[in-house]
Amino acid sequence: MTVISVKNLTISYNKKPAIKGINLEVGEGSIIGILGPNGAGKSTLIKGILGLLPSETGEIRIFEKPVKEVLKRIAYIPQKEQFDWDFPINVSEVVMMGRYPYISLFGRPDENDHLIVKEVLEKVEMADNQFTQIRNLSGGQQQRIFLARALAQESDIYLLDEPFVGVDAKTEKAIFELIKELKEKNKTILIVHHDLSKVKEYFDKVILINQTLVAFGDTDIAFTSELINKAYGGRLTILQKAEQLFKN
């Protein structure tokens, strides 16, 4: 089943492309690595599936409707450098923004929310840090936040950008085990990746961007020396690691 369906999508900044003609059909049960080289249009590609930014060009189908028909399936994880770390709310509170959609307009959480809440706090180990203040927290905590948010939203389809950045290995790890069991519970995740190093053992799909679509498909097809070329541009540093991925 496709879930998501990207169709001819270009996006602009300062009337300057930032990815063109992008065409993707992404079926569910899976976990999809997007990779490219810096200002290749990763996080570009995730807002614009989300309708964050506008197009030029193109159209985005989520289980065959316009997005905003169906945010409610749809989880977001940003870079953390989105988010105002200052802003004077607890952890317990943020995690409840996964909640709103659930929520009336006017309405308050209920019981089952806030047990949502607790329970999903629990899984990333965050439960004793339910009244920190977030400026208060590590950059691991801030990532295990932001997924604690994700799973409260109990969406369909989970879009995280760079959600490894700044974390330690334990961090990395157990976030890693956390979207292995959104995969077996047939959720579909897409992940912004700059670590190729990973992308065998994390991803069972890669995208490979930059700007437009070098190659999407399984990953021992679509992850291969000459791929990673065509993406990265000839990039020294970038290809030694990636021949040295092959050798081992």
Contents of the next structure:
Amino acid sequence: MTVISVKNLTISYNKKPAIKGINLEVGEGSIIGILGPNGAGKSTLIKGILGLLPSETGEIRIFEKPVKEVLKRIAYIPQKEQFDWDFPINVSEVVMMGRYPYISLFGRPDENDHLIVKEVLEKVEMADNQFTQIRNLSGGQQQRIFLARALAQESDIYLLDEPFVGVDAKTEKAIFELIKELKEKNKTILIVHHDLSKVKEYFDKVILINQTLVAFGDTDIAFTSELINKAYGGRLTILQKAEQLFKN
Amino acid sequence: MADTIYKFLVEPLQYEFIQRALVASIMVGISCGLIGTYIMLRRLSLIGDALAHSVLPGVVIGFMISGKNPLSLFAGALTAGILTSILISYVERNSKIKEDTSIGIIFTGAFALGILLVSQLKQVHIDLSSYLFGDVLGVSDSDLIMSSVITVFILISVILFYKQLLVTSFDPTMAYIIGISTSLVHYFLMTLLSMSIVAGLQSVGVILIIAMLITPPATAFLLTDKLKTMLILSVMFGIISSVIGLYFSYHFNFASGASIVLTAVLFFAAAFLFSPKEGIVQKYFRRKRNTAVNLTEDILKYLFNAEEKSSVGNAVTELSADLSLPENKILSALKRIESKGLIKGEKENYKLTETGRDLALKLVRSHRLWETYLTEKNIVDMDNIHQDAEKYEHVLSDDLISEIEEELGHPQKDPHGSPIPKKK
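Please give the corresponding structure for the form predicted in complex with its partner chain, as opposed to the form predicted on its own shown earlier.
What follows is the entire complex, opening with the chain shown before.
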């Protein structure tokens, strides 16, 4: 079943196209990496899928319906800079927002919602910090509470924008384990990622993008040095290339 | 004494206009405290100020149409407020003018229009200064009923729409995804804001009302990091400032808006200076204490190393160079440490006492184990580990140090080859 279908998507900022004519068909139960150099339009693509940015051309359908109708089935984890970390809010309140789609207009979270929040906090090992204000968390912990919020939302699609930035190796591994669990439950996960070294280990498929779509397909096929070079416009440094060789 | 307090606080209450003023002040405290919290968190302070000023022409036009009654005031103010907020975003969205400039143009324009209309007004007499600067002692019964209705409406809205206000303030994208219209919530908040401005018009006036919208919430923000507590504290500071301001206005004939706002600012200053978590006084003393503790430990360690290597340098000069502190600071630190019984001696020739040596041993042990740990685990390279260890040795607990020693398998020497002292 096609989960996300993107047809000829073009999005511009101030008349300069950020992404141009993107076509994608994404099925369920896979982890997909969105890769490309800085400014290639990786975050723009995700925001475009969500309908957060006005598109110039193109059509996006999710579960064969217009995005607006199925938004609640999508969980989105934006980049960390988006948030005001001084906001007077604690960990469990942030995670509870994931339950809001299930609560009526004037309703309050019920026992079940609290139970789910507790469960997902235990899952990301943040139960001890549930009353901590978010400024007082480490980078890895900050990332984990937004993952917890996405889990609490019990969505079918997960869009993650650079979830591993500022995260220690241990947390990265823990986060990735949870993402793999989601995949086993047949969820679709799209991850904007900048570190090329773990691509083969992490992703079933990759989307290589540099304004236009360079390649999309199974990691073995789409993540070749030729295509990577094409996406990065030869901007891959010697060091990165050497790292590539070493890791493969 | 009791008599003076009675005269100051209770006696005025026998007058009906004071009773009315008191209730009006409390209403301002509640409505502005609640709405102001969201205005501050959403960084809309400037828009709040703009709306307050543009309420003036609305009020005057309301009076021109249907005479001087609270309903025309309410309708005029509300229309002006909402229209202004729509105009500001319209100009911003449809030109390359940024929001702050757009706000500046529209609110001064609206305010000027208000003043122009007042000066031309013949049929209705409006006391301009009471709208500009507030006249809490002149609050009428109908003003009071209106501000009470407004306050109750705001209170109920904030309770009912708690979720929507929270999620749109903290994470508008999330709000969009779960189907909450951020612009609907924004304009609803602008409506509530215009209403709270109307409620505060009589007591504080349009020029200073913004202070009641942001100063009490900002004070509360410094004291808590919970939204619900912030709302409650903000209301409390709002009420207390209004009431205190009212008394000063009555006894000393101050303009009521000014005395209310100055009281609120004094509370803010107190929180800014003395807040247990954020206060700068607290921060200053914490920093000073840390520096003193660190300096003591550094000096003890130096003396320990000197004894270990049995070197005979000038302690004051060397410490002064090592720690880049002037010699007189080192000397006074040495005296202070001596008075604690950790070292004894004089001038350049200080020796550790038994207690001092124990403490130094502990520090050196902590420093060297930590360094060893960082190198073993490949956390930083050799050039930097010394500096890193210097930072951490002051804060590592005994338990953690023992745990590190355990994990490293009780090493004898640190990466520089110096012996690691055993726990005493």
